[in-house]
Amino acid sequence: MIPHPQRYGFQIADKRETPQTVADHETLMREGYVIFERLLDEAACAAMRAESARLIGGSGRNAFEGFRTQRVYSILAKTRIFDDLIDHPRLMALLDRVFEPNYLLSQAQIINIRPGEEAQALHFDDGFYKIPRPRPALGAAAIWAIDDFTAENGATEIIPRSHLWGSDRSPTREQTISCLMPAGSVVFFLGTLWHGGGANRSSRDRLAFTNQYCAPWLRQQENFFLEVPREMTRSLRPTIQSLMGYSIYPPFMGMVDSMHPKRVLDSPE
């Protein structure tokens, strides 16, 4: 049987949400994107640079990924140092009134766009989940400046309200405008909401890290039960191990052998 929530690291949503949470929420559901400022202090981004500096190599290997752009996916496996931007209590409480409970990280990843990168094509994250539009948003995404985003340096393009549009309307460059945020910060948006990495004209680099999250029901863009050995799986906050996927979507969505997946992941091997 399917034990106790609570026990297994149910995500139970807090009803007693702050006049802060609630302007967040009314925020995001009527321009598909809120941007907090300054979350994190120049001390914590300086650590994401020189980590991430530490697990960067090669670039992009199609135009969509940026010929000039550098990813590294696979985070939760390789560093713990974005552990605190996945569960970041502040788009905890969004993501609690935008999903239903035990919502899943669906990939993440450090994204850094060197000088001389090209604008990347528009597009909304949730558009793999082929259902038409105009709809609720099936995913959201966050993504954290870990160095200043400028107009000149590839700041992320979005347009407003276009969460909104049907199957029927295409988005221009023209209808855009720029996240510019101070180190520190991110922007939050709906799946739904068009957008796309600005060019980067500058002679500097721009890094970022991202998390995005789906429905509680639906497939992840990451596989992370292949991908983060169950050992250090079971060295991550209950928070995280519920979003990677040791979660149930009741009744019984996620079970292993007809019981909650996190039995299993405190078993031993």
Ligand SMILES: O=C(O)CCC(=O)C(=O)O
Contents of the next structure:
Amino acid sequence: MIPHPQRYGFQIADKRETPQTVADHETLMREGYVIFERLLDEAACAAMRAESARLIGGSGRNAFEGFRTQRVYSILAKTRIFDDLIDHPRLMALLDRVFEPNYLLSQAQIINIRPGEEAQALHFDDGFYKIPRPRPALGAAAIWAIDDFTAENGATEIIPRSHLWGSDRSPTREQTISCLMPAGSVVFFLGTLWHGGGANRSSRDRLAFTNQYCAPWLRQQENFFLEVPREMTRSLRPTIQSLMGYSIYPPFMGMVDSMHPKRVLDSPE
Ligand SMILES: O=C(O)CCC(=O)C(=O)O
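Given the form predicted on its own, state the structure of the form predicted in complex with the named molecule.
And the full complex, kicking off with our chain again.
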């Protein structure tokens, strides 16, 4: 039984409709989150750690970003190493069931929580779409553990089933559980689920990559058209181009000169 009418009566792409997807989706809609363990092997995580070290610099600018947390934004313009996480088939299969076709990537970033960081304020990711709750999720997010997520190092904290709460309910830290998972795993949750980064009481960094999505008719957090040069966009695979916004929400949201925006990629500058 799906608690919220998350579906608006659209067709789900048949190609990703497997018993595994049905089970994942049931868990997601019941609990507000689902964890997939070890989707990445140690070699992949090691390569992502090395690439993150190359990109990381500076620290958070406010308490929400975390003064001891390092973030790298505009990922699509900076590295190709996370592309496979952004359109990972296990996530896309779920997104196919949560949103209408041509849902969008809203943002992607590296989050490195350093030792001594305090717990982040609890929040839900689609809260900036100011529509009262309870309501279907307008966004969804994945947080990939590139390092092991432990009780000491700042594993993401979530409140199971809080995606069902109305606007009148506020979270407390006591209601949270930690997403303890080995490196290479991912927690995927609805944009309505209350969560936050944990405190890092360990002596080592906690590296994560996060990719957030939104319904195809909403404004994305990142402006990929300005961030990613057109020449670079041309070299990306079609799924990523579509997630960036080179797609249409029928009949014409996203158009360029009354045509599909992908035509821009085929034209000279
Ligand atoms: O790093 C995490 O575990 C969660 C971060 C988060 O939710 C955010 O920055 O919005």
